[in-house]
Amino acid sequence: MIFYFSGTGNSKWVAMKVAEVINDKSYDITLIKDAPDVNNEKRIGFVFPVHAWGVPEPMRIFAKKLQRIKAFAFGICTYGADAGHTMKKFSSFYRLDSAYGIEMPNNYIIGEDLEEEDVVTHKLENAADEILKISQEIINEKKVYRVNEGKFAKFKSGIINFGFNKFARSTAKFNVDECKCTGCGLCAEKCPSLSIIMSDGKPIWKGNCYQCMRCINICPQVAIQYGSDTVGRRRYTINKYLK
């Protein structure tokens, strides 16, 4: 079994490749409502973004209530830079076996815009080849540790990490363009934190947010925004580049 958490995708595209590959089953975590059974697996695998250099919410929250089995485990963090510590915190509340981080397009449209196409498409084909590198190593149970951790990675993991779930995860700065707003609500359905409320045709923001950038980047009309921040910037899905 392959555990996921994605806001736009590049997760859950690399949980479902490795799957392919490997010829298991991938989950989105935020679909689970009951504790899998996972007594007759022979692997298990987690795969989630890195949020601020550490592990996201949910994923932390699963994978500590998931039942821990001889199997072998490993787990794909992606990230746009670096990751710090954050597969070695992981791997201090659930063990794994190997460790992957794989880079893939920025998201994070609120810290800066995204970056070029040519960046994108590129991180996108070096991410495939990773895949099936990594792939083959979990299939023959190889313990492998091959993340790039960045500089500064304690300290980013550590204080910058707290700082981000303690101050930064506030939705107050969420806003719609209400003249741009079709009111389709594709950004309250898909909220994996149930943050979003649809309130006369229009959504509201609560406060507990995973700052997953989901909402933001699939709002078909660019409606969405964050401050001041994001105006002007390009939205990311993962699917406007997958064949």
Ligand SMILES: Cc1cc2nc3c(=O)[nH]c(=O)nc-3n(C[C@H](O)[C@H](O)[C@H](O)COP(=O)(O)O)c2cc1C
Second form
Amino acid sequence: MIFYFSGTGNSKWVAMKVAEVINDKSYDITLIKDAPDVNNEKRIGFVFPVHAWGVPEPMRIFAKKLQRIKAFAFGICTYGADAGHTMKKFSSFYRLDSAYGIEMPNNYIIGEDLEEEDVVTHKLENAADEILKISQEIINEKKVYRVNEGKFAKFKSGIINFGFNKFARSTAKFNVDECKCTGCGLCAEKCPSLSIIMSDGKPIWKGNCYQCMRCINICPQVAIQYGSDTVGRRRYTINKYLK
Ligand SMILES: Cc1cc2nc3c(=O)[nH]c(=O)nc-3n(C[C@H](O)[C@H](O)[C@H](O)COP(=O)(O)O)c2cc1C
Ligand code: SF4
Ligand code: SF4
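What's the form predicted together with the named molecule like, now that we've got the form predicted on its own?
Below is the whole assembly, all chains and molecules, this chain first.
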């Protein structure tokens, strides 16, 4: 059983590809109501994006609640550049036999513009090869730690991650261009934390936003901004690149 969390599709794609190769099933944790029965599983996998060198809150909560069994456990994080101690932290609340990181297009358009097209496609091609390699290692239950932690890993996964979760996940800067927004409701329907409500045909943000970047990236009208940081920046979802 593979459990995944994904904002813009990178981690979902990885989870589904790995599941296909190792002949397993993948599940979106945000759609699971009760903790699943994993007693008969021979392996458990977790796939999720790195958020500020840490594990996104929904995955952290899910893994902490999941029943502990003796099955082979693996985790795969996806990131734009590096993970810090994300997987070591994850393993401290759900013990992993293997941990991997896969470099993927960076969806954090609040921080910087989307990478150039050739970088995005190159990353996706490399990731496809890495997925095959990882899948074989999982089948063989090989114990592996292959994660690009980057520089200052302890600092970034410590104080910076703490600051991100405490201060940077505010919805206050989300705004919508009322002329562009058609009121289709897609952003609200797809928000995994149910932080968007539609009011008079326009979205309003409130609640425990994960900063997964789904709403801002999927709006078909590019009507959503985060302050003025995202104005003029391109939008990303993996679906635009999948054949
Ligand atoms: C809030 C946020 C924080 C991020 N922090 C990091 C980071 O610390 N290091 C990194 O390399 N990439 C970081 N990224 C990029 C994502 O980890 C990367 O694009 C990931 O593959 C997105 O996966 P998803 O499409 O499954 O959500 C961040 C993205 C978001 C939205
Ligand atoms: S997805 Fe875009 S167009 Fe649709 S309601 Fe949300 S902001 Fe408006
Ligand atoms: S409000 Fe947007 S960024 Fe926040 S959790 Fe929902 S979809 Fe993700």
